[in-house]
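Below, in structure tokens: the form predicted on its own, a single chain.
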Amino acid sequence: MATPTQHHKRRRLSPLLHDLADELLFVILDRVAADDPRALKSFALASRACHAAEARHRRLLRAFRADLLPAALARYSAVSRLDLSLCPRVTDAALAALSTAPSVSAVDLSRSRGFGAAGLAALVAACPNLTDLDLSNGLDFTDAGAAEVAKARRLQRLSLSRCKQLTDMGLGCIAVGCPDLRELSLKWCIGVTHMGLDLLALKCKKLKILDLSYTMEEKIAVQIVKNCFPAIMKLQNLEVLILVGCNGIDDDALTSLDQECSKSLQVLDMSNSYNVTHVGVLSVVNAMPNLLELNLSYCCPVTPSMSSSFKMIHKLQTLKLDGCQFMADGLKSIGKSCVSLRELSLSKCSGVTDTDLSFAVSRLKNLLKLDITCCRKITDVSLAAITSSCPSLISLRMESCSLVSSVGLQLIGKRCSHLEELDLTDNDLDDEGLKALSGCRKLSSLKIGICLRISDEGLSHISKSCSDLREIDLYRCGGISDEGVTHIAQGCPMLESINLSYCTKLTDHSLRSLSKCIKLNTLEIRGCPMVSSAGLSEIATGCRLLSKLDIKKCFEINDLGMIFLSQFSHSLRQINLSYCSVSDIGLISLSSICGLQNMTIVHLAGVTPNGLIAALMVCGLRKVKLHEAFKSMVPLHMVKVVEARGCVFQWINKPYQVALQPCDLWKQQSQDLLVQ
């Protein structure tokens, strides 16, 4: 019960409100939400004028009930963004009271199933201001919905990915009627041709960004390309164009290209394009003198003369060839062509040596971004390079450069005390190399699983130096023990994100301490065998904001860890529960978090059929992975019943495997199967 202290307070207060601005205000509250995005809620129950306040001040409304809108617009009439992606199933009706909300301009339905064209209909007639509106993952969206969203005269931004009902008639009725789109996603519309994209050409002039990739197969795709890919190239506007794995795009086509190519073009990717040559490529350059971007990841080997090309595209800062198969003298060209380069990436790339890496990077005095994962070929020699050419880098990532030693990645701390993203997993990292690294103190991102060579010691070093830290991966550092983890949530305060997957000396101290970093989103604990409910009872009680968690194979955890996960885990979307000790009540606990999406309940033995019908039958998820050994013993009639609610259901069929493998016998098992 309140105290009459209390009570004058609250007085107080109301009448302060009262006297400021909503304009003042709302960047108070804007300010409160970012330190912490529960403290609104509070802030609303403290009196009927801060309740008030909160309500002006919501521009974001994320729904996990469709039924429920019609109440939290009546509360909240000034949101303007409506995400309802949360929502499995979205019906025409629950569109239809979107009327009462006539403020709203972007709505998020993706992944969202239930509606039609008449809910669509309702949609752009209830919010005449609509200018984003996302689609994707509609496997019901026919063109008749295209034919009502055409309606949304004032439509800037539109995401149609995965929608492979829509043909050219959908399109065009869009094309038409959404003359002033700005952005438009056509990812796996493998319905449209080339009828299509050649009215959207003609008639969306504004477009800047344009999303085509996968959008046809190989045959269709020749047809597009010949057809309308010249006048798609010409649109005026256009900024960003992506042709992800557009395998009808050839060397005859972009060889089409000529000076009338639209010179607004910054950003191409043409990734996974695997008909696309050298020549190709240099039709491109000729043609988009512009570009800031270009993406040419798994398509054509990199020759000399093909980088040398790259020397036209004066203004080029990010360059992306992941896996593609580096010639002799490919990677020294690029040094020497492409000066003012921002973002190298060569990950996963063949050919990559010492000696040229070395000279390229020698050139590249500008760079900021660099990425090596996987160039196994390279040594000490080439981080030598880096880390005394490149001192301003702000991102490295070199996963799995094997020949590396430990004294070479003790140059890194040493020389680029600007990283704030570094990605080390599975090299030679041991203590020495993380004290160095204590150097980086803007790292926000840091990735050393599979260094089994840490320890607690070095963890020490990056806790006291580092700590904006956001994200850490220690994905099986078996040399690591609570007071490692202990110290890095004492001394990283801001942690998002946390791998500590396979660690299996940690105990419940190690989550006790984890529970003090109020912003951890994301947790993976799975093969810690010696972790309990106890310390998962503390991360829920004290990380409000989990969103993701993993704790397959952690045999201690039972119901009362579900328990508390059901009681203060809100934001809990994602949960992999896998050999635990799990029952009926424990899975039904977890199945009244409302927005929980995904769940992977694969193995668990105190688990029964009706249970889990049950659990099914309460929550909204939207994928569910279980053992195929279930399929028999769930009635059909009830999986159906829950896949029209939206959910996806994946079986899988491995066997019982209980034991963890040491960390080191597990990357020497790793090792032998790449050789192999």
Second form
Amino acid sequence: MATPTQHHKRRRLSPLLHDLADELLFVILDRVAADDPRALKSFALASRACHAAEARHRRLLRAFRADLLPAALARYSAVSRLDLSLCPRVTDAALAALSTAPSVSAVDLSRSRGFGAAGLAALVAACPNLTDLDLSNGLDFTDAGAAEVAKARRLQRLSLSRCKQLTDMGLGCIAVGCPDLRELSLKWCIGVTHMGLDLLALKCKKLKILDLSYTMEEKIAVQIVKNCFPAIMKLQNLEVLILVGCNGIDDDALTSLDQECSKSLQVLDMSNSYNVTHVGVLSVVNAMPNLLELNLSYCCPVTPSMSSSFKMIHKLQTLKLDGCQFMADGLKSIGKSCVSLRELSLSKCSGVTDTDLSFAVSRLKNLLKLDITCCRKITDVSLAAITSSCPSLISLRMESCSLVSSVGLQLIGKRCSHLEELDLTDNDLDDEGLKALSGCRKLSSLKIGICLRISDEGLSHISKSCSDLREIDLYRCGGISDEGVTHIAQGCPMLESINLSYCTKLTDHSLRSLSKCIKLNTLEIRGCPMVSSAGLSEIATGCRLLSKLDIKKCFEINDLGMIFLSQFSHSLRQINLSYCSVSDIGLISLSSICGLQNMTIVHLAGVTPNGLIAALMVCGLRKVKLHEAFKSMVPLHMVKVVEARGCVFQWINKPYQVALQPCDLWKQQSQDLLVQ
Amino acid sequence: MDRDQMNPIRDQPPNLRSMNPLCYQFMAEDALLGMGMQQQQLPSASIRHMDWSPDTMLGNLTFIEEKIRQVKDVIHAMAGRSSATQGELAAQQQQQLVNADLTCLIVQLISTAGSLLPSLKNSSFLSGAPPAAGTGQAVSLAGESSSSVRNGVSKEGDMGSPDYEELFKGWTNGAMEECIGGGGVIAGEEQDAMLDAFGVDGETPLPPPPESYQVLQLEEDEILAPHTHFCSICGKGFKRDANLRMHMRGHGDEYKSAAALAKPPPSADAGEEQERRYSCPFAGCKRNRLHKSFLPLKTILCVKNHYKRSHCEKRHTCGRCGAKKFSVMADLKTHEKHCGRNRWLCSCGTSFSRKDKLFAHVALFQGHTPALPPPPTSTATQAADDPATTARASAPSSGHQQEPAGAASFMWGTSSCHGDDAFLDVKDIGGGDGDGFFSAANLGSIDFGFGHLDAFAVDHSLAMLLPSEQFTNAQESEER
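What does the same protein look like in the form predicted together with its partner chain, given that the last one was the form predicted on its own?
What follows is the entire complex, opening with the chain shown before.
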């Protein structure tokens, strides 16, 4: 490359590109990539200069195979983020082979296994500027590994979720070794006790975000709560504290906080900590006047006194009380006390009545997001109050509010024109309601599953006005046909995710029209018996970004569809093939997709154990669901080999059931179940 | 280090050492305090022959040797000086010194030889008469010995130095009654010699100390002497007189009486005496009375332990960790109780028996961090590292890497089946959205991979079987 002739050649090939400053070129490439992620690939293949420019431009490297990292890092010298989440197995040797990569600042090993302390040592040595490290789900992660991680002195963000073998010793190493730590997740690190946390609070004064979810179980937490809770609370810079499922925290621990709590705390999540009562909440409110977000889901019944105490937190913007029981007037006092509230979540709450909710929302003029999922007592009255008093709502989730009528639902579209996210699953929505919703032009996510009364006509209204729609859920909308899907596909070119499961009328025509949505990455057509391989091939060739595909019970789909997928859908990560007419050939061709992570292969008549194991041997799956019958048919040592490569087997034992229930019958049955 | 290796007894595992009765003499007295009945536990007749240990003997002989050398030096000096005119007093003092040393020598020799005896009952080696016949003699001898020097001292108190008497009192204070040799051996002149050895000059009032106590100083020999109590019949040495009394039972029934076995009553005038404190013979030590800020030692036992700990080599190495060394056996025993168990280490090398202590330490000192014990599988990780480097070295030629030997179980899965993907991935690795690289050739190679599942596919054969253009493409891209 250094010879003059080659240099000359390079100039001749792309004189314009050569003269362009890298900064400008990168801006261009950014814009191009935003439009079509695959464009960069084509650009890189245009010429050597383009190839080099693209290599310099790339910041994120998402590797399929860890053992090729050295080559990849040599090519992409400017990469700052290294994402290994697609490598189910990253060995110590692969990490040891890394040469020094000063540009790498973030490494994601959250879904990888197989590496130990030696590998981490090599990684830390190779990446001197490492600031972000994600080691979540490291079930093999031990204190020795933590001691190696502690050598990355610049580390600022570290996730150790579910590193259940981690003990105080490892945490102590990290606390001493990484003084710049700003974010730390110790979720499910059940080996950590108060001593490690105490040391952490002492050494890492810069901590801003700390996740201690599920570390303080009831029995062992006495020491933690007593000894280190105050120390953590006193961390000067702590802004976010997540304490989900910390049953050890009780009122006594919270009342002791009174005056000695850091004033910087902005977000507190204590959901599922069921030993907290209104007394503890009161002391939290007293101790943390600067809170912006408070999550007390599944904690304790909400009493009027508790809700009125929220007025001590002047700036409170987000309040989540999912699954709480509201005592008399509890909700009303929230309306009185939390005037600045922007987001309120009341999903699955009992005791939410029309009068209370109407009163509350009438006071909460700033509300942008409201979640009233499964509040089964509310009627049109509430909805009228919500829509009239909060016209600026951005997000409304009201799945399964069964008493709200179709007329009431029309109010949403008429009044809340700023809506971006709407969940009306399992409601009495009809085409009129959809027509009204066409007023919400900013709508990007629309979930109208199990709304049996909507038809193609309603969807046409949506498609005409909601061109920004990214996600639509039409689960078990039995009334829609190819025409409606075609409307959506034509009207919403930005569509990324669509769920058409159990829309039994759909045929290949729907898929053909959907193949024009080039950004589509999630397609669920479970239980559409009229869809065939021809339609799937259209999707495979058209939607090249497809990463998640559910074709369970699409009986017509056979090996041909799989071969198309294997040739064109290289982004595919997850696929459900159950009940399809796919045989060994289809499976093996599928297995050539490098990035494939999850596969569900239950009740596939055409698959033999040999074909199955051949496919599994080839592809680097992370998780595979198989029917239990295969367990005895597949040779055990083969299973072991596949498991050693990072794959997890899940054995399903469900009865073979081909018949598809009509949507209305299914809804009736599920409602009956609910009543029982 | 070298000296440790020379002394085999220290290399024995601790449990073996504790089984060997003779090793008790390496233990400090405090370790034995709780085992007053130690001698009882040994069936003396049957196990006596096992008491003999070459190491102990060697130690004793070395001690005797050194002592002889010292005496020789003194006599040499006396011979050299005899020509010169000297004060009568000085010559007499030197004579006394020699006498004392010789006495000490004899006592040690007897003790050493006594332990050599396989069984006293079966041999008439020492007494010249079978014990059954010579009981009377034994009684008389033992009577002197058991009445101990203290009686002698109290009798001869006016003619001997009071210091000597006080010294013995002090030894009793230290729960360690001194009983050097048979009572008959120690004569008045020897007392004077002892007096010299213990440094009477110590009587002169020291600058700082309050007058509430007297300061005595033992010499190194006395401190390090393996035994302080000796059997008057067989000469066997003991550390504690209780053990001696137990031993005496073997010499006849008269020693089995309650009176003979009872602990000798403390002297009546003990309470009236001034308190005693001890000085370390090591010059410059803070425990030495000449030191500016002298801190006296309370008991003989303290002297012994202090001298061993501070001024002797740490000869006892922990067999378990190999790192910790002690000069006092009891310290080693204490350490071994906790060694390897509940070790909480700090990066500075300090270890703690409790985790909270370690964390308090780490919290206190900047830069200290909890240290993990060395992993037992360190060799395994090294083994995993080495193939990694070799694999890296071979990677450019073969086109793809091998898994390390440690991961052999899945190696064939990867190398045989994914061999061709390796090349594709070099290009696809970035976006994961590559297209056009999958073809029938790719599918074919998968079949190949599975076909050779049982046999290991060698890299080069794989490369040859690949479509040639793809292979060269891949190599090019890798080189780029």
